[in-house]
Amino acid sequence: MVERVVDWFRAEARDLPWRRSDASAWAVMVSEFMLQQTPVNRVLPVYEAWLDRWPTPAALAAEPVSEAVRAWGRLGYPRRAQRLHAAATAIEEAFDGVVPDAYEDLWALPGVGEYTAGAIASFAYQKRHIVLDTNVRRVLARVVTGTEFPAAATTPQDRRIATALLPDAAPDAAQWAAASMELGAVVCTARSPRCDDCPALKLCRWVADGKPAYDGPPRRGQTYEGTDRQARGRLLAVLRDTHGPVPREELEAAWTRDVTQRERALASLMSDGLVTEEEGEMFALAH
DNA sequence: GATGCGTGGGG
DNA sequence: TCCCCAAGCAT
């Protein structure tokens, strides 16, 4: 399965900017950060402009966190951008502004989870780690084990078929968690998988159990509209579109449908650190 | 382990 | 239209 899927992947893997060999440590982890849970098209223009204003941790770290948090723009989940900075002043601090290999010194940085750790080890140095994402966690299911959908998260069976999977070079088992990403990214999809064009088609244990419908516990639909989460969106997009300090009553005018949740969307922000209050009632983007 | 955390595109 | 979901992390 390996070999087919990292023979298709040599032919077929989209040309990204993350992905070419002038692209550093940093622009990996930039990349990376931006794509957790963030489609990516979206992620294209911010992360060209990102590197462009901050080509190393070093630049990054140097400003505010509020002018990350801005030029993280629309992206989603703006806590990441906070994260992304605090893991750049920490590169800054104790790497001396090198984005470390280790996967263990990678996991500590702020923002930076068990998946993150290994994309980064991989794609940047080429390490040999399991890289488990939804991705390829969604190919496993249907090609080792035979089902439509994975668990919800990663479990200890994924890691098992994951480090059984392996290759034992480690420029390989890089190559190959591109490529199994990738796979799911664009051919093994969660909605309509495109069978006809898979490498692993005649070894897809789903397929050849003529593709049974999913029928584990549902899984968690997010609901949006007239959530807390909408209501710090539209108040953080306020503060973010604005230079300087707001008003309590512009920022009000932004949520209006429920005064008690306005308050407590605003609360959480400045409790997350994103948000700060200033002289006579005014509120920013934390600096 | 379940929940909260943004936003917008595509089927 | 509405619903699903997109390279997760922290608590």
Given for the second form:
Amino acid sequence: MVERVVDWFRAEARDLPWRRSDASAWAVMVSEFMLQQTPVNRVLPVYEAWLDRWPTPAALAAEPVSEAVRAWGRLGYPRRAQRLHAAATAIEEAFDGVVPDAYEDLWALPGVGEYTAGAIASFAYQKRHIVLDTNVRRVLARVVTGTEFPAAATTPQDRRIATALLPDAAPDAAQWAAASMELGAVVCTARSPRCDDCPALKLCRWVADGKPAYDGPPRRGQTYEGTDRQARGRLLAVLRDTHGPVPREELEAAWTRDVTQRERALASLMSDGLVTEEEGEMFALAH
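Can you now output the form predicted alone? The one shown was the form predicted together with the DNA.
Partners and other molecules have been left off, which leaves just the chain.
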């Protein structure tokens, strides 16, 4: 399976800037933060602008976190910008401004978990680690276990399967990580898998079993309209587009459909450290 998928990847991989030979470890790290729950087409313009402005961790760490949140734009989940700024600061302070290559050091950085640490180590430094994002786990679930969708979170079984498939040589393991992720992103997709185009088609247990429908726990849908997330986004957009404090009235005008929801959204933004209240009921991005 590994060889087939890697051969397919060499021929079909998308040309993405963080995959190019001149991409720095910092560029890879930025891409991994941005790509969490955000599609590639939305990430690309923000990623390029971000690296133009902050080509190194030191450059980002030198500016206030409010600028990171402002530059994050409409990628969603703005705490990622806050955590990326905190990670850049930690890299500058603890690693002389160089993104560490050790898995344990990466995992210790703010905003970096099991998957992100493995991805940065693999893609930036060609290290041998399992890399399990949702796309990879879906490929393994279908091909190896014959289930349409993986569990909601990474399981010990996921890790066992991924470890068993991991090539011995570090560069090969890194390429397999990228290839399996790409396969899940563009072919073995959640909603419309293109099985006839899949290099693992003849090995896929799910296909061999007749593509049985998922019968596990209910899967969460990605709703947005009318949610607290949308309300937070509207309020944050007002603050992001203004340099300086904003009066409460401007925030009230940004979300009029539900006063209680608006206040809850504002309180959560302040609790997350993204927004601060200043004198006279004025609000601003946290510095």
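Numbering follows the first chain given and starts at 1. The term rigid core refers to the most C-alpha atoms you can superpose between the two forms while keeping them within 1.5 Å. What you are looking at is a predicted structure, and each value in this text was computed from that prediction instead of being measured.
- The two forms, fitted on the rigid core, differ between these two forms by less than 2 Å at the CA of Arg53.
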